[in-house]
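What follows is a single chain, given as structure tokens, in the form predicted on its own.
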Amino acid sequence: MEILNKTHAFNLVKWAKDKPEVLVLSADLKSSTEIDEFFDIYPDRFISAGIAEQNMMSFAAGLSREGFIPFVHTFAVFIYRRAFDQVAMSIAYSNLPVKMFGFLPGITTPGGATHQAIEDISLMRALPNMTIFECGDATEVETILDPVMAVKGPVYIRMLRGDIPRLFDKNEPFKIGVNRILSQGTDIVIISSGICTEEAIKAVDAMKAKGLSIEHQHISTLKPFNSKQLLGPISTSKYGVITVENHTVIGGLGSIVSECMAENGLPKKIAKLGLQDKFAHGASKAYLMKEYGFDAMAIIKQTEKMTGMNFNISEAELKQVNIIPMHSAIKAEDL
């Protein structure tokens, strides 16, 4: 598997070269959100707001009214927990083109509850005018900026940093509202997003080898949500649906899919894997995904439960887990 490092950092510099209206804002997290390269090359288009996220959001709103396109960079929790009122009233209410890049989504940080954005989709998708994207691999990080720019209003992006695997073809870019169909089948439907897609791919490959027919779709546009690609496979599935997300199961991908199924009258079972109405503690990504039940083995066990089958798959049979260093310092406590 190809692993890329600091994908967003180098991509943003190249992409923004001929876009003087794009300004990058930081809340004193320049290297931690991979905008240090941008600062070095375009210092006149970089604004440090300090550790004052509420002020940064209001300032970004003002810049957008003057014709600029602010690219706000900070940890995801500081966008929606610290500055939710400013995002709602100063940005979303006026439908301003402020682009918010939220790093460390879900349990991708060992920082514990204070730094883990586990309910951001729930809150941000409740805001009118808000568009929500989530990157799942290096290809999506590399190709997300044009779609972000194409949205006329505000966008919230669950962003990845550091070492990122390439799961998807580099010639198949991120497209708004288009699900990636990674496997087709009629027994069960698995729907994943973000970092959970890598785990789902491992689980799907192992179960297909045992004879299970699986439809696997990766979701990168969470709002507006395109259910058209899902309705057919769900309606014809033999056993039902499993959603897998790096987020609480309340209000995120699982809730979105459940709503779509109910609205379209699809009487199928659904199981939602993710954080089950609890905060996570601090540890590595791989440990937390296993601990809270949304890694590859958890997907296999849930599929066994839903189908009544026993695949006899051990962890040793799965592909090598891609353990990603927390940051360039490669130390567990690094934020």
The other form holds:
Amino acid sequence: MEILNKTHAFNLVKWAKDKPEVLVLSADLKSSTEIDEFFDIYPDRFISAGIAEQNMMSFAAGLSREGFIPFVHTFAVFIYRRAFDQVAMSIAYSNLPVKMFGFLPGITTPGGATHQAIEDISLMRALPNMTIFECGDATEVETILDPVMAVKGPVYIRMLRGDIPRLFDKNEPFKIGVNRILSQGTDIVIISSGICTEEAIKAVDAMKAKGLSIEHQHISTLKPFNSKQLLGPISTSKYGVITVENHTVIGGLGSIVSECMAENGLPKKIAKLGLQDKFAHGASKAYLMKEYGFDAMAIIKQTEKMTGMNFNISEAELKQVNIIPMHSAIKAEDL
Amino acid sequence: MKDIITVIGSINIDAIVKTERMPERGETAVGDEMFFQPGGKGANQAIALARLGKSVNLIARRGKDFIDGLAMKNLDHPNINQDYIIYDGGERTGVALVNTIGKKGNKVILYSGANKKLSSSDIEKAKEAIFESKAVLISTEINMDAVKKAAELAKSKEIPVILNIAAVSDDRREAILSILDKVEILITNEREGGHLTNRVISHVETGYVAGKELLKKGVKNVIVTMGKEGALLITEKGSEIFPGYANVSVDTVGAGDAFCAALTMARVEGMNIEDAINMGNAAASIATTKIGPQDPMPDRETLDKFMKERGGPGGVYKDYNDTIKMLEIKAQKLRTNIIKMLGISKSGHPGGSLSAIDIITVLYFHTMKIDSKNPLWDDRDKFVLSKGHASPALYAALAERGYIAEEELWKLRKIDCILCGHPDMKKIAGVDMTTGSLGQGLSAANGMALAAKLQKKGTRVYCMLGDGELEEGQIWEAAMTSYHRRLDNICAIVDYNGLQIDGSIGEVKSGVEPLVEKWKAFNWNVIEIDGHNYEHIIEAFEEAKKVKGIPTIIIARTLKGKGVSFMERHVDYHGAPLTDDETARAIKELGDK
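Okay, that's the form predicted on its own, but what's the structure of the form predicted together with the partner chain?
Okay, now the whole complex, with that chain kicking things off.
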């Protein structure tokens, strides 16, 4: 599996070259949010807002009101927890094109509850005018900026930094409202987002080898949510649906899918893997995903429970899964 | 026989330097002129009373003058009995180092010298002087034992004590508070009254809160002098503002003493407290017309003539012209429209709209570079009403300026209206930023101002804040940002009306004061004005345009509900719906003006 480093840092610099209207805002987290390269190359378009996120949000609103496109960079928690009213009133209500890059989604930091954004999707998706994207791999990090710009109003992005695997073919860019169909099947539907997709790919690969027919879709547009690609596979699934998210199961991907199923009258069982209404410890990503039950093994256990089967898959087998960049089973133009 | 008044207080020599501004820590302020003048509160007040025709016993101590004979120069007056002035050859006469910045006030450093030696036995020896008096006027620049003794002696014979607060320090505060049950009238300026109550007083509303605390200590009347804006009287019945007499002011040193003396004279002559304050204000106004404390003190004839000629407090603007006349007429119409629209909607905020309207009138009809026919004009100035609940004031201005049809005003807060409770820039042409959740407007204004700089436009961004709104932390984040980006095209205005929903800012969150010092500490250029005086408002905006490199904030002292008598200074009208009767009364009152 290919691992890329500082993907956003280098990509942003290249991408922003001919976009003078794009300003980057930082709340004292320049290198932590991979905008140090941008600062070095475009110092006049870099705005240091200091450790004052509430001000930064309304300030960004003022800049965007005058025709600039502010790319606000900070840890996700400081966007939606610290400055929710400012995001809601200065940005969302005014429907201004402020683009908020929230780093450290879910348990992607050992920093503990203070820095882990575990309920951001629940809150941000309740805001009218808000669009929500989540990156699942390096390809998505590399290709998310055009879609972010294409949205007229505000966008909140669950962003990844540091070492990021490439899961998807680099020629298949992030597309708004289009799920990546990573596996097609009829026994069970697995829906994953963000960093959970890597785990889901491992689990699906292992279970498919044992003969299970699995529909696996990766979601990167959480709002507005496009359920079209999901409804068919869910309605024909034999055992139901498992959602896997790096987030609390209250209000996130699992809730979104549940709502879609109920609204469309699909009477299937759904299991929501993710944080089960609790704050997480600080620890490594791998440890926490295992501890809180949303890693590959947890997906297998949940599938066994719903299908009544026993796949007898060991941790060692899961480790051996070699992920090569995947093509989506259905191209966007087929839809 | 003339009325006798005993004055007890200090004798000083004032070393006065006039500078452009007060020096800050580590800074030297340069002055062009220096004056050595006789001073001291006791001496000033004695001379003022003597000139006003009263017989005065002055009880005080002096020592060796560093300029021989200077301290006593003006005390050689036929009406002043010098028998109780004690000469102490082992001490120096007190010295006040005065830095005056003309009409904007002064700062004093006092070396007490002989004054601190005035003892309770000195007072005891002078008790006949007190007992023969119709009133005793005491100022507290002297030894507190003497003050206490004098108050006790006067009280024992039911002679009214008028206490002028000065030089309050931590060790003197308790002593002053302990004698207030013997005091008929307490007179303090904002700063000293603030020290006395461990509060900051820089607005009539916080003056009122401090005054109420002092009343609890037993004093009958508290008067807080508020510079040229006048005096605030606080009694059991409530508080009342007595506006000052406008004048061409040169130096404020001694104005407080003139006030105390004229008020004391008036009381001795049997005037009620209201008339006495008015007389004090007139004397104080005259006292600011010359440098130094004693020379400009008026005699009785001058004072009476001044009051007769003026016909009452206030006065014409220095430059009363067609612009100011036009603004007055506009503001009056906008006030009426605010009341009308709130009367129809039966919902909204009258108090803070009326306090803000004079400033908004100046912005929309004088200061801002705007074109209602081209509301999206690229280079226009912009206005962010951060205290979005004052939207009726903004809407009234936008309608009068031609941005929106007047009929829209009468649909405020109705279904299908464009004028919502709080301004929505997506719905209303001319609203530059959506506001309503307090604390966010200055941040947005910063963004707009920075954008203008990046785009090399001459746009200025005006942002009106509420004083209560300053309790929001985000304001101070924004204040740092404005300076950090050196946004000199930002001009913020605080509509400092002193009241918020739960009461006075002195009661709800007194830590928001002092405003001036706070904004200075955030590196802003600060201008203090009377927010209902068009001349002040216009001048402040013009000054702000000239300041380069730092943002400007105008601290505009205003009155909540200004212009409608039964709403003025009543917190109940912050956001209360108006009844038909209230609406009719208010419109009638505004129409009658």
